[in-house]
Amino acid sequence: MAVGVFDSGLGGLTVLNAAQKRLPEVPFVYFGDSAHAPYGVRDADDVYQLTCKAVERLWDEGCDLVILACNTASAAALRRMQESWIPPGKRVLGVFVPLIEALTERHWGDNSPPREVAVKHVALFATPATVSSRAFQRELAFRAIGVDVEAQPCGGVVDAIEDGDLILAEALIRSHVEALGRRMPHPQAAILGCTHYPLMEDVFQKALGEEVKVYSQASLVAESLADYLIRHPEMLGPGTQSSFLTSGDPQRVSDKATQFLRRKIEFIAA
C-alpha cells in the first residue's frame, strides 16, 4: 500500500512531511534525485528522461501511484508522461492542481467552464524551467479568468537550499521579490511555485508583506492526495515499507534532510 514521492532532490520533503501527518497510515517510499539537482536549469527533455527513470524506481518499489513533488518535473514532463508513457495501473500525479484549485477555489473534478475568481493579480515564484513551460498559466485557465499572473525565475535558490546556504537563500529571495515587485507593485496573492520554496515560506511572506496571501504546497497536495485515495483506493501498491532513496551520496543528503525537517532521516543509495 506504499505511494510514491519523487523530487529532484530536497524540496519534496516537505510534501512528503504533510503528506505522512495527514495519512499516518500509508507508508511512503520517497525518491530524491541530488545527484542530477536542481532540474529547473535543465531542458524539457532532460526533464522527462530523469523523471520517467526515477518514477520507475519508484515502481520497482511497490509504488503504483506516484506524486511529483517537483514543480518542475510536473510543468516539464508530466502531460508529457500522461499521454504517451504511463502504462495502465500506475498513476503519476502532480503538484500544480492542488494549488490552483485552493487559488480558484474550486474543488476536484469541477469541470464547470472557467469563471472569474476573486483574486485577480498572482505572483508566481519558481525555477526558470517552471516559468519558461507556462504550465501553471495554462493549467490556471482551465479554471479561471480574468487572473493576471506575473512570474519570476528565482534562479540559484535551489542550489543555495540543497547547499545549505540559508543566508544566501534568503538573499535571493528578496532579490527576486523586489524584481517581481517591479512590475506587480501590488500582487494579491503569491504562488510558491517549487516544493523547496516553503523551507523559506517566512522569508517570502517578510518581503511581500503580511497582506499578500502566500500559498505553499505541502498541506494543499497532502489534503490532495487523500482525497484521491478515498476514491480510488485500488491505486495503494503493494509495498509495505517506507524508505528513504537517493541518487546522490546518502550520508550529505541525510544529514540536509535531518537540517530540514529537524527529525532523523536516513537515506539509501537507490
Given for the second form:
Amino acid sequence: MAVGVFDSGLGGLTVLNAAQKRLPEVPFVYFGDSAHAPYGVRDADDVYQLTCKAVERLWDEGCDLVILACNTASAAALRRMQESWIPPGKRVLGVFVPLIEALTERHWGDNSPPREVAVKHVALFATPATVSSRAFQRELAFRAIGVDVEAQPCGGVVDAIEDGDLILAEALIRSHVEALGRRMPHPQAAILGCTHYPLMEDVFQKALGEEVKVYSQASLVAESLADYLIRHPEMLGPGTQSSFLTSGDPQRVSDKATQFLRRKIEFIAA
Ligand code: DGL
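Alternative state: the form predicted together with ligand DGL, after the form predicted alone:
Below is the whole assembly, all chains and molecules, this chain first.
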C-alpha cells in the first residue's frame, strides 16, 4: 500500500516528512533525481521527460499514486502527463492546488466561481521554470479575483541547498527577497513555491518580516493526501516497503538528507 513521492532532489523530503507524520501507517517510496537537479533551469520538455521517467520508476516500486513534491515538475509537466500519458489505474498529483486552496480559503472540491479573498498582495518565490510557466497565477485565477501576484525567480537557491552550502543559500534568499521588495514593498503573504525552500523557511520569514504570512507546502500537501486517500483508498498501491531512491550518489545524498531532516535517512541507488 505504498505511495510514491518524487522531487528533483532533496526538497520533496519536506513534503515526505509531513506526509509520514500525518500518515504513519503508510509506506512511502521517495525518489530524488539528484543526478539531474536542478530542474528549475531546464525547459518544459526536459522536465516532462525526466519526470515521466521518475514516475515510472515509482510505479515499478508498487506505488500506483505518485505525488510530485516538486513545483517545477507540477508546473511544467503535470498537466501534459495527465492529459496524455498516465495509464488507467495510476495517478499523479501535484503540490500546487492544496497551497492555492489554503490561500483562497477553499476546501477541496469547491469549484464555485472565483471570488474576492482576504489576501490581495502575494509574493511568489519559485524556480525560474515555475515562475515562467505562470501555473501558479493560472490556478489562482480559477479561484480568486483581485489578487496581485509578484513572482521572484530564485536562481541559484536549489543548487546551493543541494550542495549543502547554506551560507550561499541564505545570501541568495536575502537578495531575492530584496529584489521582490523593490517591486512589491508590502506583500501580505508569501508563497514558498519550491519544496526546497521550507528547508530555509526561517531565512525567508526573517528577510520578509514577521508581518508577512509565509505559506509552505509540506503540511498542506500531507493533509490533502490524507483526505485523498480517504476518498480513494484503492490508490494505495501494492508496495509494502518504505525506501529512499536517488539517481545521484547515495552516500552523499543520504548525508545531506540526514542533515536536513535531523534523522538517519539512507538512500539507495535508483
Ligand atoms: N523542489 C523543486 C521545486 O519544488 C526544485 C526544482 C529544481 O530542481 O530546481 O520546484
